[in-house]
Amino acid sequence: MKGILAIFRRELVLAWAGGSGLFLPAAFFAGTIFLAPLGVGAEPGLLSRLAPGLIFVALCLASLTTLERIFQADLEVGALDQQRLSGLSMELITVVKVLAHWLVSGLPIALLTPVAAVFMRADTVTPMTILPVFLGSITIFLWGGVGASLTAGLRRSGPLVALLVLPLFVPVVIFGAEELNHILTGQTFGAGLTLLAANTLAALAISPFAMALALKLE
């Protein structure tokens, strides 16, 4: 556990210092939400209908600004080779790396969701508004980590990562937007939350093995 905690602390520092910290993805997310009314109009009914889908699309796009950095720097400096030789599980190491990047880049976006919903003139905004985006952001970073591990050895791999992972984001957007729509319109939780949670569990079960295998082939 000491080794895993040391890697986790190191990844938190690198995630913040490497340009993938709080401000870049959060600013991208906030900018998308801010610009949307300028493009589609400020009519409250229209904005409230667009809010769930737009929030999840903005979340997906904001996450793409950081994904390529999860493994790339460690591969370049040889840190991944040292971690392989440490005897620690590569599956656990990859999850720890993704978790650190999610805490720095994904969690702030989830916390901004109520503010985005208010700006989009949603009918009902409660603390539970965060829940679908919270689950969705975890899923997005786990699947995104798979794309990042497959392209870790390539320079400027951002566009390729996007092509690989965007199809995996589709269920997150569909189920997450559906559930967020239920919450923002004052309804009880629907089937979308169950499906979103199932997607998160599937990503947690599959992505560590996929990331570890991809990195062993680098």
Contents of the next structure:
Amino acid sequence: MKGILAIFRRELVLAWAGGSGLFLPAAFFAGTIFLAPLGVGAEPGLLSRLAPGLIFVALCLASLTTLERIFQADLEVGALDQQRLSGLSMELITVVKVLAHWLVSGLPIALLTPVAAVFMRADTVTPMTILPVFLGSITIFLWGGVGASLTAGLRRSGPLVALLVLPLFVPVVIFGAEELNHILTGQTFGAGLTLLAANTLAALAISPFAMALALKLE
Amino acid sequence: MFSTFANPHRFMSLTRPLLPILTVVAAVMLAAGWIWAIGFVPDEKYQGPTVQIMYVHVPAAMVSLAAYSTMAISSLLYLILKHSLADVAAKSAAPIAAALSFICLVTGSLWGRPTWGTYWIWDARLTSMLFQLFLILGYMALRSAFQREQEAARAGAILCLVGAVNLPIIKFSVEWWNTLHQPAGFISLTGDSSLTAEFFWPLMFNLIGMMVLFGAFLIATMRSEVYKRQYEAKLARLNRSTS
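Mind pulling up the form predicted in complex with the partner chain next to the form predicted alone we just looked at?
Now the full complex is given, and it begins with the chain already shown.
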């Protein structure tokens, strides 16, 4: 437990020390959302109709901006080997790293969602608006972590990671946007939330093993 | 059993006579199926002659699924047994699976134009086939990014298995989405209109022909990959002994 906390804290400290890189995905997300009305027109009905889908597409794209960094630096300097020598299982190490990365890159996006929804002229904006993006971003970062672990040993892996993980984002975009649509139009929770949560749990169950296998040394 | 057939030398000697047989069987089956389909199958009541596209489209769709399954099973065997022949099979099946998915999408699109009045609808099957194509292209791109064959093999195998686990989830989610969003007015693809015998048998010929053709392509690609690896291994040995 102590070791896990140490790894978690180290990730957060490194992210904090990285400075502006911390807010990069959130800024990317906001920028995409602000561009959308300029592209499709500021008509209120149209914008609020498009809001859930655009928010989730922007979330997927924003997550791609920093994904490749999750494991690359640690693999290069040998920090990953050191952590492995501590006796902790690789599955645990990878999932802790991804969750720490999500905390600094994914959570700000989820917290920005109500603001984005207001800008998209959505009907009802409640604190609940955060929930679908909260769950969706965890799933997206976990599958993204699989892509990042597979390409950790490669240079300039960004576009490749995007190609690898985008098909895995399909269920999140479908269920998440559906649920967000429910919430933004003032309805109660739909089936989308249950399915989205199921997806998050499936990603949490499967991705650590894939990441650990990908990062184990020969 | 796997270790018996996994010996590359045994594989090469077994498949040497098998390859021409499979090629001839595939050619005969497909030629018979296509001549039957184009020359002798009557026009369908609603779709007219465009129903003949089915004889390329359906076999391509089914065999592309079989090809992706081949990749997934080979990847699993590679991760468990670490035998390079399993990796050769997965690597060789990928471009064939991609080509078949592409053919399926193109013929489906061309078939959709006269029957639904549009080249593309976001139907559940079309959409999940599109994402299967993306998964395979991602697999090929990932493999080609690695310099060393072993790293490419392992990364590819993991990606292929993650994709295989996700493919049913993607398919389910797209179907769920489809029932919510499908605009009215399109003819449903899922209405199961069972085929009558005059349409069914030529389809069966094409299906089996395509399956055997996949087997022939797979074996041919695997053989050239084994030759390539043997050549590279020999080259590395020579370089070591001279330097």
